[in-house]
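Have a look below at one chain only, the form predicted on its own, in structure tokens format.
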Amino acid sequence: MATRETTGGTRNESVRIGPDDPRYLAVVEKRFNKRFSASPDYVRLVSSTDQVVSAVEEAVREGRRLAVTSGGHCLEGFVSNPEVRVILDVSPMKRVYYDADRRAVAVECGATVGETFRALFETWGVVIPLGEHPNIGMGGHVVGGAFGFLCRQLGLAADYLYALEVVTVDESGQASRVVATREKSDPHRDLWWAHTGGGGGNFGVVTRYWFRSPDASGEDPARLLPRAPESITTFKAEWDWSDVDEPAFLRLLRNHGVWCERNSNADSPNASLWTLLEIHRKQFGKIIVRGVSTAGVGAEQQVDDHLAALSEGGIAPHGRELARMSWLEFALNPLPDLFAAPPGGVSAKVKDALLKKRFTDAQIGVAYDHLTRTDHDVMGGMLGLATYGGRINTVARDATAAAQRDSILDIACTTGWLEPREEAKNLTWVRAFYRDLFAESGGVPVPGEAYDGSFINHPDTDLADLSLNTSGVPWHTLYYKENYPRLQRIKARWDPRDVFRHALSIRVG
């Protein structure tokens, strides 16, 4: 049974930080895209859900426009926002531990995807799917759906969301702790839901999730989630752009693209594969290919068989590197050269797109197209091309918010800049890429029969501009479909003043 509390008594006070303190900076700096700055009045280092509870009632008394940070990685503004006041940092909430209770893993919401890994690993030897960066907050994580390196084996990691503890703001501006869950006699049900895929910063500050396999009974924590990898084999592989002309570049999309639609049921024997295509800009010099494996000992069998599909009719990729490692190893610092970022880090523009469909000989054109073009000088441009989903797709479509239940890849076009005078030629690359990709669906990916629309955890406020998105469906039903008026009415019940809200927000009306 979920509830609805007001915290009574003494409450611990946080620790609110002005510009003049030297732990400001490295809050309002904690980001991961460099593109957005923030200046708060000030921010509020939380370390309890009373605290929040407080600091919450605080902005709201003061009229003060509120945002939550716990690992900095969105890839928009929506803290990082000249119109947000007060930065709530959630971090230093890491606890992770079992509640006998709830009879489910408790994780608290300034925990990292690394810590909490590492606490899941070495406590009971069990494995939530998680993002592929250690360094992401669980708290805006999961509440967007959470995918990962385990997602086609293993599904969503709000999939396992059993309950989460939210605090709220009602209408008369009051604060209150609120615990909802998956159990079907919950009232409260619906927060619950609305968090398994529904995006943060919408309906309050969560401050803890409680996770359990939906099919899990008993008491013992180490029966509870899914076993952790008894290994995992990574392994890369690459093509020099010199060798590529654009018909090899047809032959290497289709092969990938044929792969994937073969490859992409849940009883597939390569659900246990997730690979990532890299095709960066030819002046870049490289394509690359890379991904990892939890097949044990028929693994190195299983890369080999899945890089003769991609070089099947063309050319085959040379320096292939294998490495066996154990699950925690590759969780804490996986692909190192993937997620290498240079001191001060990038700016960065990141455009999804969920595929059901592997990309048309046209569409392999317009990347080949727009990757080898000499008339943008953008080094770090890519196409990315991720394996999606197995077990995603398993769950139906209203079961969580996650409504992209069909999808077998994610991609993206991103490019990254390290000075300012950059950004403009980057974002003209990178939007007109993505643009003539979806150029059939109005510049985006409408989901329908090819495309199942965007996934909010990489959020894109380009789709909400009419400017760019010309295909007349709205940027809600490319990241909500079907469950957006659902989650309309979820906002409105949780959120009436609209507290919590961004460029990509829920909206009410």
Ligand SMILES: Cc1cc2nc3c(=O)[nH]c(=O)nc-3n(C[C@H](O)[C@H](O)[C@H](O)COP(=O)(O)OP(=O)(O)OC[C@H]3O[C@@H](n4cnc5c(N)ncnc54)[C@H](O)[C@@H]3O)c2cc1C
Second form
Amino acid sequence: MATRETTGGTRNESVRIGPDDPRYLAVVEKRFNKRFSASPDYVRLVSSTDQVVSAVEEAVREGRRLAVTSGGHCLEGFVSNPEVRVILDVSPMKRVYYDADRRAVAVECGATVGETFRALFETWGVVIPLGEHPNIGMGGHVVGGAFGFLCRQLGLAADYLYALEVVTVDESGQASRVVATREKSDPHRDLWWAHTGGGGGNFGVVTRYWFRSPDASGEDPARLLPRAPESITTFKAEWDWSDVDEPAFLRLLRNHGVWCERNSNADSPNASLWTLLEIHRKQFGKIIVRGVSTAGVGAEQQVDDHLAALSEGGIAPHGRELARMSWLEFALNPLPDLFAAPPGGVSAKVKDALLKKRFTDAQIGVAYDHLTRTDHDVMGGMLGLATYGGRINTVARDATAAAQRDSILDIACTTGWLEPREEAKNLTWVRAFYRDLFAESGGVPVPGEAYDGSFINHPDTDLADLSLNTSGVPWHTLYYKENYPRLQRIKARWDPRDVFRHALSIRVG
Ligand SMILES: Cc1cc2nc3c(=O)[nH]c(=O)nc-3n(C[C@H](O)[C@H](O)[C@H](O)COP(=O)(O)OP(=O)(O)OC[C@H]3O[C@@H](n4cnc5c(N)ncnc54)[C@H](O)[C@@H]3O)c2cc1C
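Please supply the coordinates for the form predicted in complex with the named molecule, as a counterpart to the form predicted on its own shown previously.
Full assembly next; the chain just shown is listed first.
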């Protein structure tokens, strides 16, 4: 990419890319959720930490609101915001290499999840439990905790973060790079901690991560991170709504919840199985269960046992498909139809919640009503229930900023649409569904006996809207629980001018 040297040649700067340059559109349009859009004065494609430092400093000096993007997979308009005047895209920074000095694998933040999986596998045969879409950017992903297909077995990606490099801005507006590690003796350790679940766009521009398992010893990179699975077995089966009446629906969801309650300990043999139950609206879709097993030769039996558990006393799914492949083949194109979108993409709303217990029968009744009601012709609506827990729940709630360490399910009420005119009815449907599911706790999953709030990598600005969150519990408690005050102190230290902010960013304490 084009760069220019400033006079004296000591600093290497990226170019300002204006609206008349084809790269401008590539950056501005790089967003999964087409619901939001931005029209910055200019964008920059940065390819080194020095370039980030000067780009940030310049935007601050000129008083232009800045946002950083890596993979463009934000579910809310944190980057694609009309108030943002400069977008810094770190995607040219995507090296993955072993850093012998830090005894850790370094990953630059512009790498995507797929690029990282590939490099880790091809170079060392190892893996980090990253998320489910290969185009997610590492920059925004890992800092939000990050779970994926291997989370029940390996935990969150942030649990493997050893160190990171961040460009921050001080009180005077000067930008500089800082490296923060999890070493107890590191004076910057708090900044590392804040990036193990605090979420993107809060403290500075993350340029690089270093990963190493907490218990790893030695200097061989092939042993510093978990070994990649020997193989992956995927499965899919489905029910037609015409076969599922309300009692059958209740039975299916009860069975599913019971399975999760019984099989979500880290030492469960079924920690090697991750599944997603997708209940699409009756008007347009089906009920699908799909999943991923690392149990190797035992995977087929494991899947069949799971399907039998879901069907107990009820209806068995049909069309069971099973496929076995290498980890890399899977990781680069996992469950291909899961996130399939038409050319031009979709607009979406995702309303996430973490559950410590299965849904009650009353909640299953609410789900049935909203998924079968015909007074909203919402095409893309669904309820997704992803298995969670396992190794994630072996880490203390305050050991990382990712405070939710007791959940067994990550559920989401979601909807997607193509035309802006369809937005209002989709939002009305999905908001009513979520509100009614959590009606007994003010329309949101208040952390307590049954729920554990929500996951910051799946941000939902509705949680900060007092007409939709009537629980009296603020949005930040839902995302961070008791870790929030510490995050605020770290924010005050490292971003005192609140340069890095968005609708759900940590407020300066
Ligand atoms: C289809 C899809 C599937 C997903 N699956 C999963 C999943 O399995 N597991 C999971 O945990 N999450 C998942 N997510 C959520 C995803 O991890 C988060 O949205 C994440 O923040 C995206 O990062 P990004 O860099 O791609 O996005 P961007 O839109 O570029 O950025 C998202 C946020 O992070 C900030 N950010 C980006 N780069 C940096 C950086 N270098 N330094 C500091 N802040 C930065 C941005 O400013 C913004 O606030 C999914 C999202 C989508 C759309």
